[in-house]
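Given next, in structure tokens, is a single chain: the form predicted alone.
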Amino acid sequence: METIKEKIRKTITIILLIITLLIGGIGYIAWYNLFREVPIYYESPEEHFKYGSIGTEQNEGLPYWIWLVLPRLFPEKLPAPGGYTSLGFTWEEGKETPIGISKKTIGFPRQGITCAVCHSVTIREKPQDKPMIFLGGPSSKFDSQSYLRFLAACANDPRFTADYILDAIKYVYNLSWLDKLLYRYVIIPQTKKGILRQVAGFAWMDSRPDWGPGRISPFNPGKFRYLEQPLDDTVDNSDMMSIWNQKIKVESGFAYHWDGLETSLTETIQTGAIGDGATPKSIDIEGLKRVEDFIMELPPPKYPFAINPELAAIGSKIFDNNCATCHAFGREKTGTVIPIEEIATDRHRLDMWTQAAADSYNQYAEDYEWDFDYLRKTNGYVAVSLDGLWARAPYLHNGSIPTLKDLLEKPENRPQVFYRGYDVYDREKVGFVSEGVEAQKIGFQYDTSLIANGNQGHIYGTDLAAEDKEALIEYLKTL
């Protein structure tokens, strides 16, 4: 017969077991709905490049359903009608997200940024045409700064509440009763806090010239936010770069980024993911390896319009005599850093990157199986190869010259003000239409008198005769 003590002990044991099960059950429910990570996989390397995760969703990605409805809730905070397309995102027909946006479940569906958002270019021959999309090209219209400011404006709006957002979500997705509770009391409040933290981390950019579409501040965000370098007044506003033909560039020992601060393609891709919001814990090394494999074999697109072969043949000889030493594959200076004193282009991007920042980045991930070892400080800009040059306008490292025809003019004759971000192609000048009513209406005013926007330097070819310039440009279309 059980004693009273034994009954009490048994009762306590049962109570503790129930409490343990309750805590475990609640913990499991919380993990499942807030932290459970579901891998996503695209069989196609191309689809992975466009939509696959690189590890940015957890730290700075937004809950997908909130992200999706923000343009509908706050259209007045966008630069123009059209939702996210007004910020330069490109949406393929039938796709759930724009190119360069991933969707991954980490407890709940979240969106993230991928490499393709900056490295996909669209081109239209006429305003009414459907855009041609070329992967690996530098986006000429994605405005990452305006995107950040849009999110900030939404989070700062007093209407950014659970009632307002949940009411919009119900028209696009049927949340369960538990999801509604989580969104109301956890996910929406934390999303607002997260956006406002990000806003604070980017406050420094408001004291510098706007980036504009197709440009980005590539390393100051990392310097100030992740590397915790002292806040300075440097400006590194730079044009987005093309990433074609990486295999030949790796084999040739090319330096990476405009100033050659990296010599490893693998590390260049990984620092790009960190810059897009991945953390040392969340970064998807396997996913980034797939990106690297894809761009190793990715060729530049062919010029989609007619080319005069006879004129291009003449231009080929002019190129060999005037440009090949620095810009043809296999030549002595191609892919190497040209001293700033020689190239004489705007030096602000170069001065932004310091030896202290390089040293700090090389120590950034030392506790992980992957890490950084090859970041460095240089004294110039890379003599880049010109593959797919026709699709890489505007030109120079800061995108300060709208067309190839303008690039071959002496600095004093180059456009001082033009409009960028309009993806209709200028076949005559070889670049994008950068003046006129539509360019002015849709584009961003680029003023070369602003700090870091200078269009000086790179005077090579500016002394050529007009007919030689015409032939050279015709040849450059073929690269």
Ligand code: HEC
Given for the second form:
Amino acid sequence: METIKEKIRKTITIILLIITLLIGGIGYIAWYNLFREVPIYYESPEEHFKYGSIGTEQNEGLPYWIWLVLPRLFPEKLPAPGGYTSLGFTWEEGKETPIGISKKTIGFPRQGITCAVCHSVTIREKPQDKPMIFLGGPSSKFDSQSYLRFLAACANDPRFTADYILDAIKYVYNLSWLDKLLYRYVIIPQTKKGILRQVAGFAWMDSRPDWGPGRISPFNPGKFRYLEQPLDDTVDNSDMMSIWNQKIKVESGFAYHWDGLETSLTETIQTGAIGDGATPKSIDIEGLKRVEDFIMELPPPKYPFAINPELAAIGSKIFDNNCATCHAFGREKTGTVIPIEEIATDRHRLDMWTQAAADSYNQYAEDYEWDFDYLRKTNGYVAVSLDGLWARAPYLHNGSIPTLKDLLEKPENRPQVFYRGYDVYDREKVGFVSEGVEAQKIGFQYDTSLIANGNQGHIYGTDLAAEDKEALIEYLKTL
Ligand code: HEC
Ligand code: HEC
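Alright, leaving the form predicted alone aside, put up the form predicted together with this ligand.
Zooming out: every chain and molecule, the one shown earlier first.
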């Protein structure tokens, strides 16, 4: 016979068991719908580069369905019609996301940015053409700052509510009742908070000149946040760089970034992902290794229009005499830092980086298998290689010179104001069309008199005779 005591004990045990199961069940459901990671894998290295994850979804990505409907809900907050393409994203037909946006399920589908959003360039011969897309080239259109401001404006709008957003999602995706509950009470409110938190961390950028399309502030965001350096008034607005053809650069021991603040390609890639919002826990080291393998072998694109071979041959000699020591592969200065006193271009980007920031970055991932050791402080800008140069306009580290023809002019004769972000090609000057009605309408006004936008320095070749300049430019098209 069971005693009453035993009966009570049994009942309590059963109740506890049920409670445990219930909590476990709820916990499992919560985990499954909010945190479960589903890896994505693209067989093709190219697709992986364009759409694969680098680990940015968890920390700074948005829920995919919310992200997708924002331009439909708040079109007036975009610079022009066309949804995300008005911010310079390139959306290939039939794809779920633009180039450089990944979609990954972590509990629910989320989006994140990838390397290709900044490191792919589009070029059109004529305004009515479809763009040619060159992976690994520096985007001249993607306007990261306006994207951030768009998200902020949406999150700050009183209409950013579950009712308004769920009503739009229903036209693109059928959420289950449980999803709807989660979106209403957890995901949408958290997204709003997340965007506002992220944007608050960027408040410092509003007191400095706008980045405009094709440029970002690459290091100040990290410097002030995870490298925990004091807020200062430096401006590091930088043009995006091409990242193709890495093998020869690695073999020749190139320094990386405009000022050569890194000397390891692997670390440049990993710090790139951290800068884009991956965390030491979420960073996808294997996925990044695939990106590295891809850009090691990725060739620079050939100039797609006609070249005059005789003229280019003459230009090749002029290049040898005036430029090769700093810009031809295998030469003594190519890929090394040229002191600022000598190159004399705008020094703000250089002065933004400090020894303390480099030390902090070198300590940043001490506890992980991968780690950073090669960040440093330099005193100038790297004599970059000129591979695929024709597709890399505007020129110099701050993108202050629209075309090659302008670069070979004396600083006082270079354009003081021009328009960036219009991707129609200027074959005459070699670069993008940077003036005229269309460029003004679509482009961003770049004013070289603003802080860190200076177009001085790098006066090599500016004394050449007009016909020599023409020949040199013809040769530069072949690189
Ligand atoms: C938001 C735009 C953006 C994203 C995303 C981005 N980069 Fe960059 N990247 C830049 C800019 C801008 C620079 C130049 C920064 C500087 O030195 O001022 C750069 C520099 C580089 C360089 C140095 C090139 C050289 O010749 O010195 C490499 C390599 C690179 N990025 C690779 C990557 C990889 C790989 C990813 C993805 C993990 C990535 N980047 C993501 C904007 C971006
Ligand atoms: C003493 C070394 C040196 C010489 C000589 C030199 N350059 Fe440069 N070049 C540099 C450095 C350093 C930079 C980067 C400067 C910056 O961005 O502020 C650069 C940048 C450039 C760029 C911009 C690349 C880009 O991606 O935006 C072009 C184009 C260029 N040089 C062409 C030439 C040509 C053409 C000649 C010869 C007429 C020449 N350079 C001579 C050191 C040199």
